[in-house]
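Next comes just one chain, in structure tokens: the form predicted on its own.
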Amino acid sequence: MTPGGLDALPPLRESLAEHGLWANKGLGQHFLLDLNITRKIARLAGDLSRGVTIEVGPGPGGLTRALLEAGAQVLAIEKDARFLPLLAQLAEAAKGRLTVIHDDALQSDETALSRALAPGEPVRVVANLPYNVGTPLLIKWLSGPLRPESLTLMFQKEVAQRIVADTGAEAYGRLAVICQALAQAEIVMDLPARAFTPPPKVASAVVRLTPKADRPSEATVKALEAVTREAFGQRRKMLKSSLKALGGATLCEAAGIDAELRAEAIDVAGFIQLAQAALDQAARSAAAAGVAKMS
């Protein structure tokens, strides 16, 4: 029997007629319900028994499903109030094993609510992201408090590759930088649009991400968010006129970069040098100011 009473539930597809539910466009939903599927993106997120598992835009809960055969505590944290209803049958029949908030994950507190759940224990994301909100979710659990140890989520194809891109690559980008610089990346599963219900017009991925343990300082990971925003933004200039509001040779310079190189050119490494040399130059700066006060 699958854990908590689970197979007694109906087939995804008969609890969404029954309900009368649909994707909503405009909150960018998209279906998983082939549990075949779900049931391999619950696997890829490895050991889900300890902890908390974190699920954003859970809808009629295809992955749920999946995620709580794994053995999860899972927290689903879903906007549309339209499947709350729907996810409380799922709690129900998960016994404990989950619990649903009506938020909007973009103003959540994860932190706060899984501790409340499993004080000291682990926490992961594992989510089927709804297509208009995935990227800054992704920076607000790389950046913020909470500090899980993977996430497993799907995106957009073009998204995700933006995500893994190397150096020099044609996708690479802000996005890229700034997630390899807090955390390990890697695409482990690609899925048609077929497999989803209504079929988006894209093909998705799915992104593991490993957060590193000595990932940057806040500060480092703002000042980069700032150089990386210049840098790209004016991708096909050299550098000392890309980052010109910043300092630009100047600030390469102090970064040990080459001002004439173009921003593809620069590894995660390069621009985590040249935050950092940002944040000295605003901290002399800073100094200069209080001394010219004083005197």
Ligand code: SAM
Given for the second form:
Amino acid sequence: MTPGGLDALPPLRESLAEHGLWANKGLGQHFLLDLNITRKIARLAGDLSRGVTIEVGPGPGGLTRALLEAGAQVLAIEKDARFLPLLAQLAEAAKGRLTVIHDDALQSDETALSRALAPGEPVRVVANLPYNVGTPLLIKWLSGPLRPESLTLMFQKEVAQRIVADTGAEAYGRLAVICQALAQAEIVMDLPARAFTPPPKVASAVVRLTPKADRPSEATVKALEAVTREAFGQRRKMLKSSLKALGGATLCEAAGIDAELRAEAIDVAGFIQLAQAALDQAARSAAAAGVAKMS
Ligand code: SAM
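Instead of the form predicted on its own shown above, give the structure for the form predicted in complex with the named molecule, please.
Everything in the complex follows now, all chains and molecules, and the chain you saw is the first one.
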């Protein structure tokens, strides 16, 4: 590496002290300052030498450094303006391979973002985010226009287990169904609370998600959200009762699903059938209403 490059940067703790920065617990900030850990996460994110790696919430830039070391072109989105000067220093050392955007990733316009990227360029997402941001962001990016080839994300361990849970498991619910309808998901790394500065109250895990090429349509995902909300909202009840508002036994019959089963017994494919049947039912009702209006 040339002088002034990444290997000339001071240790992260020194950078934080130099810029007078500290973790704002109210914003869920828990930093990864051990480069051995961030390098491992960068390796788990796959081959970073092609395309663009979007990092959400770089904070002091520990994970960003590891991504850059692994050869990534990084687009980092950070909400907390306090980190911008430190990240600008990192961008200078990265010599054109780091672009920092000051924005809230939950609000960022992915259509504009995808237009700014070269067409066909592979995109992947890597993030260590506050726990309350990770899940909505995951659903937004899995179902949005960016179509990343992978997402490597840190979650509270209990949330990670809910994402990858199998049908019938205690942790199986809405999150598992929606995530697994859109992507293949696996836990690739466990991290104890002490790996973070300051340590959070709970353990964490890194989940790697590989979006499916033939993901369900946006309308099906919306219907899936509605069906799983009802089904798991009353998970002890049979589907004919829990799905009453959406057609109960009639909906189940149209989907080819046993209405006497409970939500936890229905696999992801079964829920997609139910969502599809709910959409067909809504289309038939809309058509019938249209005919009634004309007559
Ligand atoms: N990636 C750094 C690390 O591993 O040390 C920081 C992790 S800290 C848990 C989460 C970071 O995400 C913070 O820097 C926080 O300001 C940022 N953040 C939180 N919500 C965000 C949002 N909606 N959009 C962009 N960044 C966000």
